[in-house]
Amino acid sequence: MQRIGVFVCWCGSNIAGTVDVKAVAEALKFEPGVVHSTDYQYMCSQAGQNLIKDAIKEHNLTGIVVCSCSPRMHEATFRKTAQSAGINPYMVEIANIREQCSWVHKDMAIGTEKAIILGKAAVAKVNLNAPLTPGESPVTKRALVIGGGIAGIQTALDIADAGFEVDIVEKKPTIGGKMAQLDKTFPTLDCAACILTPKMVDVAQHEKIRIFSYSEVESVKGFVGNFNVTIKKHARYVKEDLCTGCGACVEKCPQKKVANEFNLNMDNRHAIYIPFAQAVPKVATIDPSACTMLKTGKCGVCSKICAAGAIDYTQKDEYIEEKYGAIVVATGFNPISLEKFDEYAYSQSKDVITSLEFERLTNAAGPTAGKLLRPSDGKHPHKIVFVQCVGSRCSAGAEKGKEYCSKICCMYTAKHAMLVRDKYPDTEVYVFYIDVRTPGKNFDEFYRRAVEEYGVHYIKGMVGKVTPEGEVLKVQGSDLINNKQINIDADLVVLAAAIEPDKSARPLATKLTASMDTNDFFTEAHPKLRPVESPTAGVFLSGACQGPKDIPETVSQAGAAAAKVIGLLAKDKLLGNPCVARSNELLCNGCSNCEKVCPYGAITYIDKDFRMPDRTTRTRRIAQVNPAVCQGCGACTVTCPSGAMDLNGFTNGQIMAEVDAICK
């Protein structure tokens, strides 16, 4: 029998408002092998962890129950405060009458006989518990940021910065992401392209960064630390270590109209291409779905104009296998798609496009070389409506949007009407919106100007409908503070879309094992204090693949999310997680159910020799678990027919203990 000490927190007026601590205390001190019961103000506190640490000299304590908050929150500083006096730190269990008592319960008696029971179960459990000691397994010291875009840049270099090697993974020919295509950025309109291909190059030229660009992940294995990666890499039909980006084999491609995705399919490329100016790396990439001597072997222009020798149509997908200590997900975003959204004509006027479509034809590298003319007919705009929300913000169990706020539509649009006023003084620009939301720095200065300075039109109301009529386009909207409806004979419209997850994010999230919330988004392990990291141990966040957020916010995070990682590879080793599964080889059938349901791969089978009574040997074929892979989700102690496989720390024996101590 154990010798326990049972510690009940009042969390300031968290718990003790809703629940007697000190009735809770009284009633525990009568369990089995509790010898000490006692309850204080704030447990988590310095002082609060001397009175454990003296409580456990005075009274030789063997085990540990601590009545506080989800140990979510602070089992890590119980346990180290029991082992820096002596105990084993798996020896302390934590009893959660915060979230699942005082915060649900108004009821003081319902709440303080419910912590009653927890505090029970904790002390049974605890009875059963035995020592454990975590493994050690070793650091590779070299990350893997998934994305290129401006969060995966800046991710890669403050490791790279730290002396760590960094690769780089980007599925498009080039990095860059999104902020490649933006013209300006707000609240300081500086050059998106001026601020970020710097950042490029610094990544191109550092001598611990690697970059796979048109490449993909194909699968990952392995834990924190000792990850296992196989990255796809694409053909490009383009020796790589040869090609100088002198573009002289796409003036010279004969194929000419194939759509450019980078202007948004605003405009045509040829099949070999390079996406812009600044692509990083600068290579060209032939698109095997247009390329004429690809799908018919006749044609072959570019090899012969290329002097270096650089064009290879034999050229394969390579696989290639790395070793990481760590992963970052940089997956970025997209705009949603505005197909269920046909009241504002999308799909039926050239002249109804996007916010991002509206960046590529302001931008001087863009379809209109940086002129603002409607993609319908080349003429210059005279009166532009911006609409706000489309596809953000929808109301719930709305099957065309998102019911999340995008949050960085409403300064994008406000930089969008400056622009066009700043440069277009002749264009009238009226902004429908349902809520103006500048939560930043500067941010709602900038919309001010925008209104004040720029004389911008905002019109707090809803778009109804958009009627393409002839060269007009006829807005039909609401205006909710004068109430009444309002018509505008428009020559363009820019739908400020929704934005989501890359669609890459979900089956990325398959690979990592790691969690996603509905939207698609990645979840991080702790909205407040583990922001940047994952559920799943050694993956980091970064950028929107987390949420929508701005350039400043995403920089601020890949920050955030490299210091993680630096303070992970500066280790050469790690201590596991020793609640791991482990299998009963007497009572194991080899049925590979376990093996089936495991979701990180730790569990293989092997055939040993079993010595019969009668002296004969017997092969048998048992289930093996590798713990330094084991999460300890027990999924497989549940799956066990024969009821062989256990998990330490959490074995069948103290779960059922604990069920008792509830139910009696």
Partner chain sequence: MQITEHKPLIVAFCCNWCSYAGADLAGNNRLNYPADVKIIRVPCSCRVNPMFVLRAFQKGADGVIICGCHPGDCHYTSGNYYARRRMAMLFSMLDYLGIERERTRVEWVSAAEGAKFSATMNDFVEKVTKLGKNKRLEDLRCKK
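Now show me the form predicted in complex with its partner chain, since the one above was the form predicted on its own.
Since only the chain itself is given, any partners or molecules it might have are not part of what comes next.
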């Protein structure tokens, strides 16, 4: 039998104003198991806590009920109090008589009656509480960062600077991500490469960082502090340790007609290639779909040219197994495909381009060496129309586009417009917009400069249709402010395509059992208070994989994610949550239902020998819960047909007891 102490808090007048606390304490005295019941003004204060501690000693209490504010507020406080007085912290239950009673009911009699019932339910539950001890698990002091864009780079650098080892897995042959493709960055107009490439070099030279480029995460097992990850390193047919990145092979490669994805297919590269001059690692990669040697066995020019002997046509995909304590997802974004937006004639004319393609066209390292030329005929465009919100902010239920705002387009379009007007003052620039959204430091000033100083024509309205006609693109749009139709004969149309999470994110989320929203952005553990943690313990989020973000925001989120990772890796062991499922092996019939509903893969099956009454031994398949992986949702407990599964801290018995107490 439990010896329970009940402590009713006044919370000043917050509770005592609507609940007769003395009456509550008095009424609960006679509940089964209660040996002591009292009230106090502020139970969470030092004095209040001491009162609990003294009572525990004096009355030899084994269980505690605190009738006070929400357990989300002070459950942890009172658990600590109990622990310091020598009883198990999980022997404490809270009756929420503030948020769910005194604050929502006005009448004293009614409030008091309800408070008593809530107190009774808590007492009934504590009667069935059992001491719980959280399991301990060691922490592998190494982090994995998935994605090598600016988010991943910053996170890796911050973690590594704190002294922990970090591995970056990047599926492309080089790190750098989208930022490496950009020309200038808003709102300062400093060049993206100038601020990014030094960071890439830092990563390459950092003694605590390893880069797995041209690699992907194949599988993830384990749990926070102890992930086992298999990384698949694609064969690049070049030995990374020997290649010096001199580029001789690239020059001599006879296969030069391969679409260059780094320049968004606006020019060509060779079958052996280095994506761009500042690539990290600066190592050549052979594209197996284009290489004549790999396809037909006849060529081998690059291996003859390579002085370092780095070419290896027989290289195979490699699988690397590694252990990590924490995983950071930084898989980034991509512009959406514009297939469904044919009204803008993206597929019909080379001169209708996306904003990312525009970045490459204005980039000194791009296909036109930074000269703004039309992709179709290489002529200089004199009239450019920018269309905002292509595929962003579409109404719910529309069969194309995204509901959300892609957040970065207003600013980069202002940047593009400004850059064009700056370099080519003879070019007229029109921007069609729904709203201009510039809520960032120095953002609105930047946009206004585009309008006021650079004379960019901003037109509030949408473009209805773009029709290629001979050399020009006929743009039909509406001007909602002046309420008229607008027709522009443009030379170039730039579409601010919505951004969406990278396609690799969804399968990765499944491997990590991390949750995603309907748009495939990773969900954070709490939208306000835990924005860089995924609800899955040990998995953190950095950059645009969590939602559209610009560079400053991405970098700050990357730093925040790193801080969380460091906090985790700095621990020598982790205390688990003891409120996890447990299976009664005598009742379990091995049906696998619980395994199927478990979102974490915490349940496995083992064959166990049981002694039967007739002295034979029978081997039965039974479920086993890994308490370090189980998060304690309880899905398995309800699914279990034989009632073998139960949840610590919220057992069937405890909840039933609460129901009974309330329905008395």
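Take the two forms, superpose them, and find the largest set of C-alpha atoms that agree within 1.5 Å; that set is the rigid core. Numbering follows the first chain given and starts at 1. Bear in mind that the values here come from a model prediction, so they are computed numbers and not experimental data.
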Core aligned, does the CA of F262 move at least 2 Å between these two forms? no
After the core is overlaid between these two forms, has the C-alpha of N334 moved by 2 angstroms or more? no
Do you see a C-alpha shift of 2 Å or more at A76 between these two forms, with the core held fixed? yes
